[in-house]
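Encoded as structure tokens, the following chain is the form predicted together with the partner chain, with no partner shown.
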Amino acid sequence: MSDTKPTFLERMQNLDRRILYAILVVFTTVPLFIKTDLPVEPDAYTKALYYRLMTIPQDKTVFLQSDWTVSTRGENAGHMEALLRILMSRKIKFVVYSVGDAQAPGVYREVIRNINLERKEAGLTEYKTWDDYVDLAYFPNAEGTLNAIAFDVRKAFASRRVKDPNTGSDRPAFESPVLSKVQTVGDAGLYMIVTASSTVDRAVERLNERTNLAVMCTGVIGPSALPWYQAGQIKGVAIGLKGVYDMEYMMKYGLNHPDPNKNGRIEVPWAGKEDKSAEPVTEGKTFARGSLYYLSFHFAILLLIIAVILGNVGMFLGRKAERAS
């Protein structure tokens, strides 16, 4: 056994993983206290999603299938918040439910409550259940439920009753202003899926020929959702934390929209789609959770790159030394 002192790289190769975790905690925590809005080039598929959301006719109802829980709050909460801010600023009604997880309704209800609170504090009108949105809670068996929605949405939701605050009684959901004009799922302004699981696959399989689908999903699900986008089966995608920040960035600057504060410069151009533009979001917050997390995200990736380089260089030098001896 060699009694020479290990080199820096050799020591790095044998670094206790707990030290790496501690460094990761520091790298992800410190940037949370630094307020900065980094410039970004949103992905083309997220631009398509933003464009779709900003061009939904205001008399149409959005179907919102929310299939995420607190375990993916780091990505999906930002998606949900950005989506609700856009819908609420555009006064678009929505129906929300889950087909993925029994815990999902509790989580999306908290997001709706928080966004409403945020609007109240900003002096904006709150979204009211029954008049502006209806919450249909959880439907088990994604395959069966989505099949039912595809063939007859009125039958699929027939058993759901929602409290009408005007009368104080529970009434069938389809009597509400949100769903009264909806006959089929094709009447939806957009069918949004916010998910951390393969429920997006189930929805594409059953609904893509009947309505316009769009997806906000985690980085784990994202790669499998992209072929759907490429084939036109879904109209837009926001993936992971990058997707959250992309959305917030476009909410701030618009899409193909000349910024009057920057001498009419277009902050977010859409190459090849110059005829399609969307305004920024004019009320409420734009930069929020995505902006808060994005710098930490860069620091975490920087740490990963450094660790990979150190590990590989150390391994390479170690093998070289072994061969030499």
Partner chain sequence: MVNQQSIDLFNFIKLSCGVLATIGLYSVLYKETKFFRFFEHIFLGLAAGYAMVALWKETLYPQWWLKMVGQLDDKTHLPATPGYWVYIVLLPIGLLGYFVFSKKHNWLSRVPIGIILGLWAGQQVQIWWQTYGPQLYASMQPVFPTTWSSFVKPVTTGAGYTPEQIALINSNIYPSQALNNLIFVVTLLAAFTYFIYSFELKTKFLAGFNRMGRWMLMIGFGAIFGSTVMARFALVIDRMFYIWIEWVTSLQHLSGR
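Numbering follows the first chain given and starts at 1. Bear in mind the structure is a predicted one, so any value in this text is a computation, not a measurement. Each form is matched to the other, and the largest set of C-alpha atoms that superpose within 1.5 Å is called the rigid core. First, how it differs from the form predicted alone.
Hinge location among 117, 36, 220, 21 for the rigid parts moving between these two forms, by C-alpha fit switching from one part to the other: 36. Note on conformational change between these two forms: two rigid parts, with the smaller rotated by 13° relative to the larger (from C-alpha fits).
Can I have the other form now, the form predicted alone, not the form predicted together with the partner chain?
No partners, no molecules, just the chain.
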């Protein structure tokens, strides 16, 4: 019987899985308590999205199709929060609804409440239902609903009534200040889709010739959304956690915008042929969920790389020892 002590690599390869899970928890949890500003080069398609959002005319209403639920809040909640912070800082009215999941309205309502609470605590004006935004809840049958929106949005939303807090009564949604000037979906300042599913494909197929579309989606959906952007059928995309952080980074520093705190340095240059620029967000939070999760994501990837290296080195040394014996 050999008394040879196991090497460090052998001990690491035989590590109890509970210890591995504990290390993973530490690596991904600790960064959540660290505020950071990691330099990043936002993707060109996310720059295009930020530019669109920051140049929407203030008298235009944004259509917000929110088709995600709690299962993808790690990505989509950050998308939704960044989007609402931008719209509210610019005093842009919006109409919100879902065509993808009956649970989606409950989730986006929670985000709206949280952002309103955040604004209240910061001494900023809260967004009010009816006057500033309209919630139309859930529409089953995505294809039928999107077709109806494309051909006659007033007919598509005709049955929806919204409580007017000024009178306490339910009134047709199109009597609200949010939708009163909207005759067709083409009147929207932007048709924004926040999704974790293929509803983005259905929206593009039915609406891209009627209005300007933009997308915020999970990393899984990103590869299928990018071809629509490259074909010019959507005007901007934010993909996954990287997209959340890119948006927050531009909310902080602007796009092609000289930073007076950095001697006029442009932190995020515009890469296109046209000289497009957009200011940073001037009120409320900028770095938030994306900043916290992005650092945690990097720590998780670091742990994965370390584990792969140790595993491969151990396997190499093990085979080498077998050949020598």
